[in-house]
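Only one chain is included here, represented as structure tokens and corresponding to the form predicted on its own.
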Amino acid sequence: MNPRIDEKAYTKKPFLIERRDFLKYLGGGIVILFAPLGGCHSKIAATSLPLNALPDDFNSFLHISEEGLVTCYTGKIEMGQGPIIALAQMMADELDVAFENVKMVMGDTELCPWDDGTWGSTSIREFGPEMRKAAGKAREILLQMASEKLKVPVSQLQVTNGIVTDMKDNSRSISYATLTKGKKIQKSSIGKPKVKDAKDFKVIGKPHHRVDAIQKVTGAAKYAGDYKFPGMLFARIVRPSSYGAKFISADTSEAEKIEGIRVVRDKDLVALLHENRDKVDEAIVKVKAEFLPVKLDVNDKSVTEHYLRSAKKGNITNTKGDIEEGRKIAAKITESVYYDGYVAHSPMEPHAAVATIEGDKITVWASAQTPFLVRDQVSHELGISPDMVRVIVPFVGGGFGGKGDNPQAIIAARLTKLTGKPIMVTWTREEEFFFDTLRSAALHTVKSGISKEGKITFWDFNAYYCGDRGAETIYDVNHQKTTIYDQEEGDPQVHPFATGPWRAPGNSNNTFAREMQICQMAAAAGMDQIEFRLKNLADERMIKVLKAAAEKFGYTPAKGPSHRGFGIALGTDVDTYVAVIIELRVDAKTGHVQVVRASCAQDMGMCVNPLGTLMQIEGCITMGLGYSLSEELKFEGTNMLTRNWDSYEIPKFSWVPDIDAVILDRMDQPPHGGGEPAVICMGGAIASGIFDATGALLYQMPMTPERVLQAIKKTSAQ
């Protein structure tokens, strides 16, 4: 059986609740509130605590009903990564209740504690431990209540599936349901409640299937764009033809000839509304709009030089030893430049939101990773109190970092306020490509040297415009320096489009450059790729991860290029250590690359749901095929030329290799991230696999057939 999904959180009619009605809503039961850093900040959490919180304040609360069901409230959302299961497992284990008796309410600003958003693998590694503490405190309180009822000391009690039993007399027991029946007891705690040791886990660490799978594959699952309300109007927004262009005017006269079309103008917002989506789509193309474009002399071919011209003083994030001293003792020096273009999030579900108004209260159903941020943005935009805005996030059909900013929700709320009608704003696929933030393009210059014995003597790593995530050297080098060049406040515009987080932001760029440099150095040293890495690694966690991946893969050493097509990459993300080894084939006539199999090993600390982690690894590897081999955005200045999947190729089912994984047993450690690490390695692994198969070096992603053929031709000519 599976934990229940609370349908009340996703009702068609807005379900509004005030603080004074909270206990009435819950009915009989016990409410456990836990505020580790200064208060619970949901509207309904407690009248004596502040509504807003700093981003690093974590709060968790739960409810145990008269029937023994446990409701877990979290501001995190479910976009495919699986906290709907893992958090339920953690709650069930700490409370000693059945897994199937836990129901989740997620991403509802009216019902859930404040949260800064679902990103950076924080659902399990940051919110999860705080939730466990809350559940641990709840269990302590319930045991004390049972002790009073059964008149035995707490030390004499045990709990199984929500039933508290006297260990000396099994006939004497009482359930959580009985303890909470008819009671409205509110207790709070600030401190460090005891949580279970790994040896006592019964649910954590066990594989569990997705509870939302049937809903999603049958189409029963509801996303923001699926909600319908009486009198609802669909909106299309007058958009500029290039990014950042300033609105001048819009002639909507032809569009208004379509019966039922309504035009709303508010400052620079011009929207067409109609009860029929087809009609509003028909009308939007009839609008004649004028914008003043932003001129930027850059395109997808010249962006490398543009970055170098734009770079100001870099930020040295790591330095050790003396680079020049390392140069002097190097027997061989490798200097390389790596480039990776802009990449779209390209989620299956485009940005969508529907807003309603009842009195002065705005409710927004949004496809968003940050429900509380959306609430605050709507509050600010409309000039109303956050108390008067409720944001509900149903299932999200993929985000990957792109649904942290949610302008569609703000626009829907504005239009609802202006018209008094329910308003649906859903982006077209073209709008998704054009107005969603992009993963930044990146440029790396890397200089490094090796001794005659194959030891790295120096490492000089420079990353442009992708940040420092994953830029760590990770190898044991006495003389090293890492410099990060990013756009500083006040600098002239560098990016032609808005950029933002993309699954493990910047790490795939940095890992590609680092691991391809290592691949070249191993070849220059005349060594096998894994042997070279082991010779230059000192971190035991990384060594164990690499060895685990090699064992799973069945790897045997050989000097590259070995013509086997074996590729390797290592990295770290959110304190998870990861290694990926692949086997690929290269068609020398077409340049087509087919990854045949992949093995991944992860040291991610406590693994709550091994099956969920395997799914995330498979998803990361599959997604990594896209940015590595095909996903490329074409643009001229601030005009995006790539606007749909007909010209932006994402991985197909036929691309997916056989995938296996090793999750190192670290159940006694804190949990780290599982939803992002494997994706960072795919570029480096594929590039090194192409080198191993053909001897060709690829310095640019995506490694399209044309670029592969060019690299093979260049290698043959040498």
Second form
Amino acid sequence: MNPRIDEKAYTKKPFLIERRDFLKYLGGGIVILFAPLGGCHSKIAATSLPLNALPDDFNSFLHISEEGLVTCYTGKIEMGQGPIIALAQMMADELDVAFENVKMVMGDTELCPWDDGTWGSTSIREFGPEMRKAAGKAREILLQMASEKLKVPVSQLQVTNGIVTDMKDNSRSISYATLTKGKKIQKSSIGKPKVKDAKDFKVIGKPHHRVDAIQKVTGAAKYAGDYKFPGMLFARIVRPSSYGAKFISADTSEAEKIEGIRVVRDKDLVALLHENRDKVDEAIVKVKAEFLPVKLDVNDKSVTEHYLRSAKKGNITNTKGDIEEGRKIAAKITESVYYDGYVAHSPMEPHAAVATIEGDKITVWASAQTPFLVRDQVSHELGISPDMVRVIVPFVGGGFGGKGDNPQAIIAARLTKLTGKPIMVTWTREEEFFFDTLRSAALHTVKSGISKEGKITFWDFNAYYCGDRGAETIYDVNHQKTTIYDQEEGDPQVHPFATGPWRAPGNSNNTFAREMQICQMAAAAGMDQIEFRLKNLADERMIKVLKAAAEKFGYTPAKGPSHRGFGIALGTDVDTYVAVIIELRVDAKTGHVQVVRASCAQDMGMCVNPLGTLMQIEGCITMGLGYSLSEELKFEGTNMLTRNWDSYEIPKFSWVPDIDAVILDRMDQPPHGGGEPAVICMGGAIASGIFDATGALLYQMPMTPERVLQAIKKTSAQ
Amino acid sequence: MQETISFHLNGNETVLKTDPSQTLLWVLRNHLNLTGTKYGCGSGFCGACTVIIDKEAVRSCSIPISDVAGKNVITIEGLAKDGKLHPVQQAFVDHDALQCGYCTPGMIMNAVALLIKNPKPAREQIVKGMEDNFCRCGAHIRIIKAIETAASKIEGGTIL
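In place of the form predicted on its own, the structure of the form predicted in complex with its partner chain is requested.
Starting with the chain above, the whole complex follows.
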């Protein structure tokens, strides 16, 4: 048995058991309650509803059954990033059971305790260590029981694959299954249960293959849109042609001529329903709807000026020394403005949800990063108790921060309540682009100076509308200031669309601006990019990571532009340190950029699954090619012009470089996460690579062929 | 308007009484419960809905069910034989050539069709053949390696 999403649990008749009876329902064995979410709140959950108060004492638990099987129940979800593997590894190691005997039950609000959502590498970084403690507690209890049974002290016992053995007499042993048989023990992990030292790890730190691969290569893996129920109807919603437009009227008479079409009207919601998806697709285009659009005088070209006009007082998030002092002692000053457009999450699976109703109880299967938020949103929307809503998140086909708001799930629940029928809402690709909570466009003004010796004398960094993640400089500068301009409460609307977290929110924008400024200053100092960085870094972790990346890449120093097309960027993301060095080629005739190879070094603290980490690094580098080279949403006012992949190019097979990576050995440290860091480096690495190849300076992402050609032209004119 | 349409599906003769204008994608998913074939964009751009029809990779979102009458359709559910994964499926497993897995069925079907045409493709031919199947998680390199491995293991003529 693999630690997989438990299909049986998900298809169990909903609401069979009351919450308070749940522990009873689990049957015998040992249950350890734990609470990994001490004070953890994040932007993604800060939507229209207040967060649940944290539960009294626990929000996760593990269960060791009377058969010795270990199950972890968690509200975290699997969307490709691999906690289903890494968490099971942590559990197996701490309990000394076979990996195959650990099962993860994830993302079901009925079976799993409350959780605030899956993002920001929190599954491993925050949940993981607390889960290990709970496992440590379980191990303590089991060893105590074994000690009593075998009549030897705990210190004389060892555990392998769930069998406790007397070290002095190998013939004397007892299994976890025997120990838990007939027992009903419930404890919490409160206190300081002992967890293993890194030197004793047997499963943590060893590469582990994906456990869901067979389900996924056979088509058996179920995503929200794959569920089907008797009498289920597909819904299409009458949508405005521009963002935020107010509903006036909808004439559905032509659509209703299609046999079997049902129309549901509820306040400003007009939906068409049909048992066949194609029929409802055919009907929706026949609806004549009127909306009052919101006027906003901005488009993808003018957005940065719009930002400067909209920006109120910035928040200084970090300051040291005196910028004017640093300016006085500078031999050379670099002042730049960096631009960045709106970017979509563009997961392969569009938002999907199917809702069913049984009596007063609603069950929603949703493609969502926040199952418990879905539950609360549905309960709020329908005016019913959260206990009457069950949300199940099966496999999710990519999220990247974009599946935290759940409008599709709310509408599915509303429609099922209104009709009494199971309702499937899956967004079309056009809806996915239109209603995505986009990565905000960004603007940076950066002023900095260097001394004759190549030391940075001052650093004045201003970031507009991308937040402060990764904004504070990683370099050792005596006179520095970081100012963040963001929409504050009460400010007029800045973005024409909904914006939200996108893999390492804001950090890609901030890292691009910082690292491109560094690239320019290194050139101004007449120094090699890496030597300039090493001269200006004091943080030992960062220095080690940069050197490791340089070694992996086989980097030799040269003053830029060296015409080798070597690009570098480094940064930190939630305390993971990362550096990426790339080699690229620029076609001077077309402006096309091809990244040939990339080397990444990462200090992420404890690395639970090196294979999973490598896959995340590959994913980050590949995804990063997109926002760096091609991805940019086109819009006019509140009208989104980009509606499908024909006008929004995501990275393809021919774009992908050879990728290698080195993970620094920090197994004695807590895990900091690896799902996001490498993505932040790609903009800066590519921009500095283009400079190194051609001498052209790129200040705007994405670095499209057109913009690259323009920059090359400008350079040769100088 | 209903029509009777018969075709071979994953080795079985299938007869459907249905509206002939429905797309193959939604007939597979909704009427035949074959949900391995995914909706990605509905316009043939991304390849998530790829199936094989008479040995060619076809985007099932873009053809009406009436077009498959008399033809031989294979979906991701029809690749494994006698409980044994198809070599391309097995290679995807061995190389961890997936993350979220949503593009995977389309990738595998496209790769199988590629190998039918060219059983021993060079790397550039794999890249070219897979170019218009999209993956957002970034499993591309592993997918290429998986196809190379599968190609090296399949003997001529036994791809399907």
